[in-house]
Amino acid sequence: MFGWEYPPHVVGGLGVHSAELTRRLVSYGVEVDFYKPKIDGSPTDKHIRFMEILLGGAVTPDSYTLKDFNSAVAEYNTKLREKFDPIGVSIIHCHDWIAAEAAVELSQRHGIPLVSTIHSTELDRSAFFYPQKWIMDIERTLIHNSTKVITVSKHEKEMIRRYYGRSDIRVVYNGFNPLPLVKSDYSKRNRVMFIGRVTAQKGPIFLVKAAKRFCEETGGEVVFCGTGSSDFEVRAEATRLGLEGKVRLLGYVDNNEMGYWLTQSDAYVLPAVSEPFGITVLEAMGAGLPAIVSKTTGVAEELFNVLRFDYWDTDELADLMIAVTQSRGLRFTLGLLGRVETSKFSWSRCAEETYAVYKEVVAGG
């Protein structure tokens, strides 16, 4: 398995993904050599073998604290095609794009199938603004040579299918871990939450701009709880819009302060332009927590107990996040009926799949 981030090194729900898959792929018999560069320390699993990647200049000596990605990108690459062991190995499945060359070259040198999963395209991540061509062709690549092709909803199918140009895709859903904590007071907040990286990718601009109407007709307030690139963009519009106070960016929080503003909250939000999956909503639904997503959310298309809007209607947003605060017998309906519908998601469901998937290709050759 060729990786980039594993606990403790985790950027968002693909660090998540690789440690929650891997531990339950091991009660499948499978064995597994996790290749990864050495980030933010070494990872304390003992269920899998780690292949760790020394860097050069792209990290600091001491900490191994990223400096420079691209040239990290590069010199993992690089340093995969030296250091791989092909004895023995079944299967090569890479994640993402950010070590695609080296598992392309390295399937086709050796000959062993590969399995590719796409938790995120450029065209995501970017929000479709100015996506960088040189990665969109390092995944169009991986994408047309891979044995199999996993992607994380049926969302993100149709984007591979539309812009990359294959639609053989299996659909595996990420499960979620729930928070230690359940919301059961439903009192008035007169507050809406968005947890997650305040990325263009996300939306935030667009829940700011919903968020004027919102403060206005409520004397509510948004909170934000994470960082990320958009941190100045949400913080200049809010000033714009004279939300000074009334929206609030937290920054990073753990999982005691995110339990406290779950509970203290009316619904959780996410604008997103382009999300895969969306593992934020899950954890939010399973505490309980009301929420409203927009239709390009790729977990919210096999969920019934959410409100759904397009991301670019604030208006609309505005609306759903008004009606929310001011019905506990909508929060209440959408909290207990929400936290049950998640349980349809499990990391051991996504195992089982991606097994599956591992079976077919051993079968086929």
Contents of the next structure:
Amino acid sequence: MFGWEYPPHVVGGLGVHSAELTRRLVSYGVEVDFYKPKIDGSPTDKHIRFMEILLGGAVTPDSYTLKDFNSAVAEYNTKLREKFDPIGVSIIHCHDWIAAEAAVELSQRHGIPLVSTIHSTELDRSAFFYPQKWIMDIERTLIHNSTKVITVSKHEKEMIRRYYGRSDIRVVYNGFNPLPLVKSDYSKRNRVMFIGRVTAQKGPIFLVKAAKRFCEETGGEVVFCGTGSSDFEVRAEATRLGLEGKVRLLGYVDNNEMGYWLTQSDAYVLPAVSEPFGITVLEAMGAGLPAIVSKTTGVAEELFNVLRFDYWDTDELADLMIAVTQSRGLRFTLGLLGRVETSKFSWSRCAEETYAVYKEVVAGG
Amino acid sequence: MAKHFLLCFEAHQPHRLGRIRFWDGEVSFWESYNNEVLGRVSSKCYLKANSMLLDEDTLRGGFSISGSLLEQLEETGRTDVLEGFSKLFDSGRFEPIGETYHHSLSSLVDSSEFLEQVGMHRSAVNRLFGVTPKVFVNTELIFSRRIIPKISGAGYRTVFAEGAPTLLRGRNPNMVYSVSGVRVLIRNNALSDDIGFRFSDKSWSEYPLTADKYASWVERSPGDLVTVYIDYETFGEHHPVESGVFEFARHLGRELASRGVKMLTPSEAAEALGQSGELEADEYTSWADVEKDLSAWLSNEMQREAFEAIYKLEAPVKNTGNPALLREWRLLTESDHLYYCSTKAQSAEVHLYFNPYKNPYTAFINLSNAIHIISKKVGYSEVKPYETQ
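To test you: the structure above is the form predicted on its own. What is the structure of the form predicted together with its partner chain?
First the chain shown before, then all remaining chains and molecules of the complex.
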């Protein structure tokens, strides 16, 4: 398996997915060699064999802190080609584009079938705003040279059909690990929250625009937990709309503080332009918080007890935010039924369905 | 063995709400969709079924037609449908059944609204058809001992009730009972659902259902009277014309007659048959869902919140003396709005088949926003439609 990050040194959902998936695959009798670059610290898990690639110029010596992402990717691919041990390998499983160049070449050189899981594409990450063509090219190479391609939602399957031209895609939803808290008090907080990276992909600017009407009608507030490249733009838009003090950017918050805001909010809002899955939606709903989620968020396609909207329709978003802060009945019903519904998603189901794909590949299907 | 058969139809179409925003100034209705549905059921169901029932003079029975439907038919100029009903009533073989004008849950509220809506309905039926209903059916056959004083207070001595286990407690549904001096005609739910739900179900062991087979079931039923109450939209809407449902009905009268089973009108049934004892009727029953109770309208917190908010506005709205506002509020009392907020179906089942929003939350938000708008209009800030905290 070719990855990038792995707990406890995790940036995003890819590392969590890698750990949860391999823990279960091993229980089915699958032996996993997990290739990753050595960045920051090493994994502490023992269930699989980690093949850590030592990078030279791209990380600082001693601490292995990442210095330059692009050169790290190039070096990782070069060294993967040299270090890969094909003996006894039945499948190469590549996650996203980072190791894709090496994965495609090694698959062809050794005649080993390639399975790829697309967690997100360059189009998602850029929110269609100046996507980097060279990354899309690598993604296209990976997608068309894989025996099987897995995506984390039907939404992402459609992205790949439309923009990369492959339609025989398998959808395997992510699981999630419930947070150790449950909202039980649904009295009015007059507050909605955003959790996650404040980047164009997540659509925070649409939440600020909707906040205008929401704050005017209800006197409520919007809290952003997280930070990212759109921080400045979000702050500037809030100022322009006269929402200082009503739209609060808390920056990075630790789990304790996030838990506090989850219980002290009326709803979680994710206005993502294109979110392949959206594990935080399940974490929020799993904690009993009503969720207001864009239709272009993968996980929402399988959920009934959520409020869905078109990310650009800020009037609709404002109306949903008002409704949920004004009605205890709505909060309670969404919270209760939403929490129950999240049990549809589990890492066990994710691993079982991934393993089923492996079996088909090995059987030549 | 049952010697009498009573066939009744419910005809109702609600005023479905448009996508209303919290900050809108007016309550808006989904006119395009309401008109589309009305046009479709008028041509596929009401017109065809009216003429079939008129032509086939072996058939008798009753109709509850809501005021909400009657006024929509008038407003959209469907005099053809109204004339069809009129001819059926003129024939003497069919008679109108009284109900609440807006197919509302006003029977559950301690106010005079129920009495007003029953009166409005009686007037409308009288104005349009020149006849006065003699028996009563409450919205979706909602029934309990608690609403009996209201029903008799509105001038009715006979009422329909669902043959729910909690009402009958093991007794035979094919008999006439009484509650506090009011006659109760019991809907036979199995024989009703055979036509209403199962008729076109190809996986049903009795498919296809013929009039001959059905009449033999009626004949073999123990008791005095088999009462079947179904949506009028059963014809041509719930079951398409190709299912043979029209042909089925066309032959039913003759098949019943050949077995010595007589079809009655509701008032004939009320007069001809004796009562077999008193029912307790302590719990609310209805014909809705498998639960046969109030849960289709009032089981989740959203439904209870909206229901309370609507009726809290009754007095303030009436106090304005503004007829347009009162009418607007009354349209919100249509039980359909609460039915659409049901979260019982977590996928496309009965509730979502009837739910134009395909989602209980959108339905609730529209309804709440409509309530909010009316609250603003009456300046009723003391009790908000939403929570007051």
